[in-house]
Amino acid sequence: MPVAITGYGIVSAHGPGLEPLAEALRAGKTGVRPVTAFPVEGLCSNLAAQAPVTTGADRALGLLQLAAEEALGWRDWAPSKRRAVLLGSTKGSLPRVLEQGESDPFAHLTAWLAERSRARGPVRAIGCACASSTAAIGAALHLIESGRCDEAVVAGVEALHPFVYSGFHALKAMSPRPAAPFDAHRQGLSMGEGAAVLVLESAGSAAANRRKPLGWIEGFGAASDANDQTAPHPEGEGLLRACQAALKSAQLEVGGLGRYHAHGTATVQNDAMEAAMCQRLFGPNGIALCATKGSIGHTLGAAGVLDLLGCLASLNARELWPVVGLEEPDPKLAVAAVTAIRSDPHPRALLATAGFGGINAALVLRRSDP
């Protein structure tokens, strides 16, 4: 059962709002620049896609509030037991744990969002590594499709923090130049931060309230390959099963897709894994591949919702937008990565996210007007 996206808000490295993000993605512009939020001297990179906004001491909460006001501010919210809140993040407000001694870095984020949206239904924080917000969307779909809720407010949020930045330095996963997914000379990922909030509701609820959706979520799938704590399965086993499950959920064959929106971290291992998965799923001719992390960085648990909004913006524009940062496609990766803007009539995309520990999740998206 398709679920409508009837409200949305976003903050990325390009600032608040979907329009600045869409303009940057279409133009192939990166938001990766020198970090100013904390010292990075002596680390393997001094770059990140830092949001150019002032958010106060609790940066995660500030980013969430900016995205939520855009997503929720256009309508009145009466209290409802049939409205859920689901938030995906890897670390929530980490300073509250490290500096203030709180035991739960997510509780105040979900509590604030539930109060702002006056949700009286299920309220959950979901941690599935870099697939967190995609998994939160999946949980929301289940609540709506099961009939337990009419609508759900889903958020992904991630703020830059020196502890996590240093951790990716220790893994030697960060690039000294802006990330270049699927490029022959890629050197790793660029960290990013941001937040996005979606209002999801059943088709019946959207129609009854005369709300025009930004787009539709038609399917969700998740799978784990448990290959390694940090390295993906080299053949993309878990990601393949997640994508197949999303297609089955949407009652769709591969031929019904127009593009694959990749996780695209620009690490050597991740891009090779996704290329192998694409060969297995789409065959030797492949499918148009898009990716956004060269523009907005890797926003970890928030990546799913930020990628979703960027993907839907291009679907609704009826265009394929280039993989930001990609200059020389790696000949060892047999993928049809998009390198220039071109028109595209297909209404659907398959979006994938992959996280540490072998956690994988995927969505089937359809633009607002088929």
The other form holds:
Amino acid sequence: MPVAITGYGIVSAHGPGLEPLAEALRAGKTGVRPVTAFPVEGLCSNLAAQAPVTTGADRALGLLQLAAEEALGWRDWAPSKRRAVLLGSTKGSLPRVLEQGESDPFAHLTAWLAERSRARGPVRAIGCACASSTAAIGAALHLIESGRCDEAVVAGVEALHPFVYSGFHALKAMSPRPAAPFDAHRQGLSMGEGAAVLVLESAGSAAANRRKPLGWIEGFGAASDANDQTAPHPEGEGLLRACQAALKSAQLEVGGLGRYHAHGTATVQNDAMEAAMCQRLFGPNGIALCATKGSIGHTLGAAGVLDLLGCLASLNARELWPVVGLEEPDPKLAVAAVTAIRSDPHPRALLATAGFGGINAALVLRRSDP
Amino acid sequence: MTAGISRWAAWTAKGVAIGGDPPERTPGPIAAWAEAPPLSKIHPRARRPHPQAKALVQLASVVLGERRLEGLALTLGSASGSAGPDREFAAELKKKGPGFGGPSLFVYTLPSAPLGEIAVAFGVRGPLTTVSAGAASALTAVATAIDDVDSGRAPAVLCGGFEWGTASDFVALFLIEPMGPITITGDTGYGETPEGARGDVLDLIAAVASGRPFSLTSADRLGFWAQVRSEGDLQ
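Alright, leaving the form predicted alone aside, put up the form predicted together with its partner chain.
The complete assembly is shown below, putting the previous chain first.
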């Protein structure tokens, strides 16, 4: 049962709103720049995709509030026990834990969003590493499809923090130049920050309220690698099963897809894993591959919702947009990565996310009009 | 489909209880467990896991036993999540400098890291999810696990909660399966908390062990609540 996206808001490295993000993706423009938020001397990179917005000290809350006002501000929200809030993040408001002695960096973010949207149904934060907000969308889909809720507000948020930046330095996962997914000379990821908020509702509810969806979520799947805490399964075993589960829930075969929107972190291991997975899922002919992290960085737990909005913008434009940062496709990766804008009639995409702990989640997306 | 609890275990400051009444509550970190299964026996692929992840793997081993359930999902609730490892990694950065944090510790600064460790140890290939809903986190995880089994989304779920580096640490795990011997239902919400006895997952163990019908509600000051009920014959 497709679920409609009838409200959305986003803050990314290209500023507030979907339009600046779409323009940047279409133009192949990166938002990865030298970090100004904190010192990075001596680390393996000095770059990140910082959101060019001013917030209060609680950066994650500020980013969430900016995205939420765009997503929710156009409607009056009466309290409803049939409205859910699901929030995906890896670190939430980390300074609350490190500087204020609190233990829970998520509860106040989720509660704020519940109060803002006057949700009285299921409200919780979802932690699935870098697949967190994708999994939050999956949980929302279930609540709507099962009839427990009429609508759900789903958010992903991640703020840049020196703690996380140092951690990815320790893992030797960051690139000294802007991330170049699927490139022969890729050296790792670029950290990013941002927030996105979606309003999801059933097709019936969207039609009854005469709301035109930005797009549709038709399927969701999740699965674990059971392989390693940091390294993905080399053949993409968990991601393959997540993608197959998403297709099954959408009642779709791979032939019904027009593109694969990759997690595409630009680490050597991730991109190789996704290439291997694509071979297994799509066969030797492959499928057009897109990715956005060369433009907006890796926003960790928020990546799913930010990638979703970038993907839907290109689906609605009936175009395939280039993988930002990709200059020389890696010949060892047999994927059809998009290197230049071209028109595309296919209405559907498969979007994938993968995280530490071998956590994988995938979505089937369809553009607004058939 | 009717979901039920088939096995459970808890580990608190007073020790470990497997399939019976929970140990007495006492503030502090979880107690030493002399009979804990050695990691080398239950998780031969372990590479210096954080003690939090190690504890969850050890307790999971007694709940799962020799069973390896196809499609098993993991859903654990925690308010503190990775706060303990977070503070340890921050202290390491402060002591050694921002370029010298340990990668093996940083890996565990995700609330979902202990679930990944369980998955690697026992070959769990279903979805792994941590949920955070303040003080209602663990019971929220149980309620969502019940729903996942009831709806057929998961064939079985290892669920429950953990708190680490708090005033009262615990790990509590439940195996939820279709037609489990103790049938339960659950719900979650936000705002006005429903009527009923208040309690958490440790109270859930006592309630299940009592063999009597029960309704337990966890509530958080911010408005999160989760409720788990059993109204049938528990014998």
